[in-house]
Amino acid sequence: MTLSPEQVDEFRENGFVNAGRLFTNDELETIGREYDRLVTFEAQTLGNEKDGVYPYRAMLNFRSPALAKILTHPAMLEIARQLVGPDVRFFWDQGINKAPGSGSPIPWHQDNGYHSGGCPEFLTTWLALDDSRLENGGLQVLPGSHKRGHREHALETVHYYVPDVDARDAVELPARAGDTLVFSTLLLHQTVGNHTSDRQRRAWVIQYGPADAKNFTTDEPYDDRPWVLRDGTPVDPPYAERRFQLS
């Protein structure tokens, strides 16, 4: 799977652009089968008991080898050599399921807000596993809004925000089950609750960065996230220089 020069434009522009399918349906199929397995109620939640908890999974892919292998699929890392270039670590994923009732929000922030630091540009995708839109807790972006560079952040409880957001500009990002989206983590984007009583929105959230990237507070080196792409030639197996610690 390649972008096309409209996409990447559209990426580079407003900050996000819909990839449209990449995987197979016996692919999305094992996505599926492992993602429900491990994002669960009973595992790990998030949000609030008044508007309702959501399932939430950090780093699906140290749990569950099929999911490791998604993490260098050949349409992946194309993407990922389009828009961060031909030397490229994994960085995070994680597993976010608005179940039906769930109506904690997830409200106005950039994905580099919840790392500490001067944490660089990375890529996200988000691969929707279900139909998603505003009514089952989609998402909403401001786009180009990555153009103004980190935004600073407060915390609230376990989510980062960026406060008196003006959101008069955003726009639903929707998507197919199937789908994935792919935006920058200086995009301005929160995803509402879903107020639906039969509709998951369950969405597999995994990050890419340039393999020379540097917290620009600590200068440390992200080399305890594994290289997946060496002057354009994937990297079999991955590997990192230092062990990463999930806490």
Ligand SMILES: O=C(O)CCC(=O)C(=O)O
Contents of the next structure:
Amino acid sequence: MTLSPEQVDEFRENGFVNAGRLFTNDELETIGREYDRLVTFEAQTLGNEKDGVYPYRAMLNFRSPALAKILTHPAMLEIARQLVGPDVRFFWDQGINKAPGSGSPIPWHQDNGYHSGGCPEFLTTWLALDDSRLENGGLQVLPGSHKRGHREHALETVHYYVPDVDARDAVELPARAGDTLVFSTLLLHQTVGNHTSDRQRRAWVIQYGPADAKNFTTDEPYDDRPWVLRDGTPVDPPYAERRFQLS
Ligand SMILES: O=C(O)CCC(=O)C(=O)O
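Structure of the form predicted in complex with the named molecule, given the form predicted alone:
The complete assembly is shown below, putting the previous chain first.
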């Protein structure tokens, strides 16, 4: 499964594209089951009590061999190869469930904003495990905003955000259950609260980056992130020079 030339153009122009269904029904069922085991209100929540918290869990791949296998799924590696290049590391994954009544938004940000010190543009994939629309906590994006480069972020609780976003040109980025959205980590995006009483909005985010990426401030390589592609060939199992510490 590869992105068509039109999809690649769309990604380069707008900063995002819907890659469609990359996984079989069986794979989606396994992902959903493991996700539901790991991303629970009991394990960890983010957001604020007033608006309604939501389940969150970082690095699901550490906790589930079945999910770890998805990081090197051929369809994911093909997209990483097309959009990042022949030498790619896995950077990060996280599960976010805007459950019914989880009204807390995640404010406008670029995913690069979460890397203090700054780093090169990388790639976010966002697998929708449920239909995602604005009423149940879906995504809004600013098309083309990735072309304007890095924006200054402020920090509130655990969220980095861009305070002065002109959101007049924002559009909804809907997804059907099973779709994988792909976006630049420089794309400005936010997710709103889930104001439904019965429609959860589960997403599993997986990120890949250029293997030679270095932190802009410290000049440190991201060599604690495992290689998944080297010279365009899958590195399986993924391999990192240093052990990654999840703080
Ligand atoms: O899924 C969400 O609610 C937020 C996703 C997001 O903003 C991100 O992964 O950067």
